[in-house]
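As a starting point, one isolated chain is supplied in structure tokens, in the form predicted on its own.
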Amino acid sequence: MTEINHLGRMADFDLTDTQRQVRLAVREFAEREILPTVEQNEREGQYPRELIRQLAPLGYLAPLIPENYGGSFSDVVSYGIVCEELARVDWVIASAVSVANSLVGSSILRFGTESQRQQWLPPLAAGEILASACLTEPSGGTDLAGMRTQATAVGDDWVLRGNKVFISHAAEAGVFLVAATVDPALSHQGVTMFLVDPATPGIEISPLPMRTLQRDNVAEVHFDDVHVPSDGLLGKQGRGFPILGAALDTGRFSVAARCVGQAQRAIDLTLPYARDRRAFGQAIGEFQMVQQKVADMICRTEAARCLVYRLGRMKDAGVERCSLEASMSKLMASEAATQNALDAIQIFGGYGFSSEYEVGRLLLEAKTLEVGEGTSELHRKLIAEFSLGLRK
């Protein structure tokens, strides 16, 4: 049988050849030092510390930060073919550069002052920290407007009080982007952005239990009466909404690439699978439903693929605000990640839920990424409220 490059057939055809060189090179380095502990890390609860710091001399942690600051900066496409492929191989992985980039990173960038530029930049591109988004609270985290973590002006200082959950990077983070707000009552408009030190007295990080990203160390953080000096306060008071809208146009960006990359890797382990797999006499890639879902897997992937790299052309053609697009690619990108695990542990039989097989593990990984970042119930009503004009 005739095995066809879906590499080679992707919806890239616009790509530079510099854009796919960094493809080929980053699949390349994921398919050699990260897949093989995986499933090890995974199922010891590893955190791939050492596999993440190997990501800096190569360019692949900072290709948001400018090269002044230390990082490899890039355009965004190539950013996005970064974490669909490490997302391809270890969601960890590429969670962290998103989160180090498209938040962190980006926000620090845009919104921070010359001084917390050079104190920060610098570090995360090398590697020698890790960076961490503390936004979500116990009530939820879909609603930013109405968090409960609260910050007091003290003097020169502030002092925050409150509590995050389902934190990624957090217990290895060396810097934390954290969300509060000046005064509930005031809704989006008391939301104030600080950088914190994970370091800082009355920080206290206690793992969350999770049913999957094991290696992840997914975690709560508690700010118990945490003193952040003055030159903490990224921005200004009040105006940490339009910072989080930046920052989260730019991280659903990151994780509609990273999607992608979950899908394509249930392509990449189902077409094998169908093709050496027998029933009743022939290999069942030869049945035709098993084909649709083949099929199907491919062009929704392909799809996906298309929005993503769409949004990030129009944020290289610097277009300010792409939250419409951003939207579209991480609810169909998501979406695709985790029935494109569906179709694959279908078409593996009972196979799909050993641990001997990824597909398994992709599933409950991908499900993940529909709620993270924004719901698909979120994302859906954004993209019609934009459509309607009743958003802007």
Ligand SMILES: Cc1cc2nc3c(=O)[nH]c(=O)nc-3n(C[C@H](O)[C@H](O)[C@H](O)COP(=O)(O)OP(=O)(O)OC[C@H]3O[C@@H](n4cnc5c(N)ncnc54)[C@H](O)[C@@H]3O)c2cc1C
The other form holds:
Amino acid sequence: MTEINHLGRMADFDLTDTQRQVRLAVREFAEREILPTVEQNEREGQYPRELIRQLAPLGYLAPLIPENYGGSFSDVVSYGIVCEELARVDWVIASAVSVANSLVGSSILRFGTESQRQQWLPPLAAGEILASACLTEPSGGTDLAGMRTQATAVGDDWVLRGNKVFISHAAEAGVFLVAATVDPALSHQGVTMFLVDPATPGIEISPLPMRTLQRDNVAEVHFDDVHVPSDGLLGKQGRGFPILGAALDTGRFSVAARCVGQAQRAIDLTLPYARDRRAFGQAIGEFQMVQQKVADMICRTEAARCLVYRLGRMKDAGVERCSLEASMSKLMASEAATQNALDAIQIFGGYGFSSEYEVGRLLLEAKTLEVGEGTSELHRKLIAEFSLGLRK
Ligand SMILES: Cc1cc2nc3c(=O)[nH]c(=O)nc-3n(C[C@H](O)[C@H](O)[C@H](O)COP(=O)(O)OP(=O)(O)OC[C@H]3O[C@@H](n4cnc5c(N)ncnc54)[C@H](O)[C@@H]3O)c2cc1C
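Form predicted in complex with the named molecule, following the form predicted on its own:
Full complex below, order starting with the chain above.
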């Protein structure tokens, strides 16, 4: 059977040579250094801290942070390619890059003071510290305006009290981006954002037992009368919701790119298996029903990739709000990643459930991205509301 060069055929018709080189370089590093560690890290619940540190000198840790703050910013599409290729081998390392750049780094860049940028961006870009975004609460993550973590002004300073759940990278982070409210009755107009040192007295980080991603150490974070100095306020009191909106807009781009990487991984694992595995005297890839799954996996991945790169190009062109396109990309790419993992498992038969093969692990990891940074239901609602003129 003829070998198809997927790197040469995937939707990259508008990538520059430099962007194509970024893909090859990240892919080569990820396959050589990261891939061999993932299964063992997952079994042992081992967070890949050292590998994340190694991304910094290569320029893969801070692709959205400008050079004058120690980052390697070139363009948004390249950032998406870095996220895609890292996620193709490891959810956790891609997530660390995505949270540090899209949610936390971009928020500091766009809404922080120069002193906040100088304090947090160089150590983030150098890999000296990691970042966590503390948004979701036990009472709900979709309805962010309904958050309950309380921020109380004490003179010029602040005191935070409340609980956050499902916080990725928390135990390893050197900076928390925290969303709180000055008054829950004010709904979104009460939301206020803070940059907090996780070592501040009153912060307790405890493991949140998960069915997947043992190597991410997903945590609960408790804020018990945590004193935050005035320079920890990001933006202005009660003006946190637009900061969240901008952060999630960029976050959904990188999550969508990560989903494309995961969808691609399912394809890359499935093609050789379908060629080699035999039943009834022939390769299973010669059965039409297997071929149908392979064709659908490839089509949905390429369709999602086109949406993601288009969104990246809009951001590179300076389009201010891309929320509709961000929702479309994130929705389609996350559902493609889950469906590809399901199809891959079916094609692998019983071996899809064997710990000898990756495809079984991919399924729950992909499904988490239909929930994080906006559930599929939320994105369908946003897309419909934008299109119906119910939301501007
Ligand atoms: C692996 C993983 C890592 C995560 N990392 C982080 C992190 O680092 N930081 C962080 O802050 N959070 C993180 N999260 C949390 C994630 O962002 C939330 O789980 C998500 O926002 C959904 O919130 P929830 O779980 O409270 O569900 P809920 O908000 O309770 O929603 C439950 C269900 O109701 C549906 N629903 C809710 N509102 C509506 C509506 N208006 N219309 C239709 N359906 C609706 C939802 O779509 C969902 O199906 C992580 C989650 C996972 C699984």
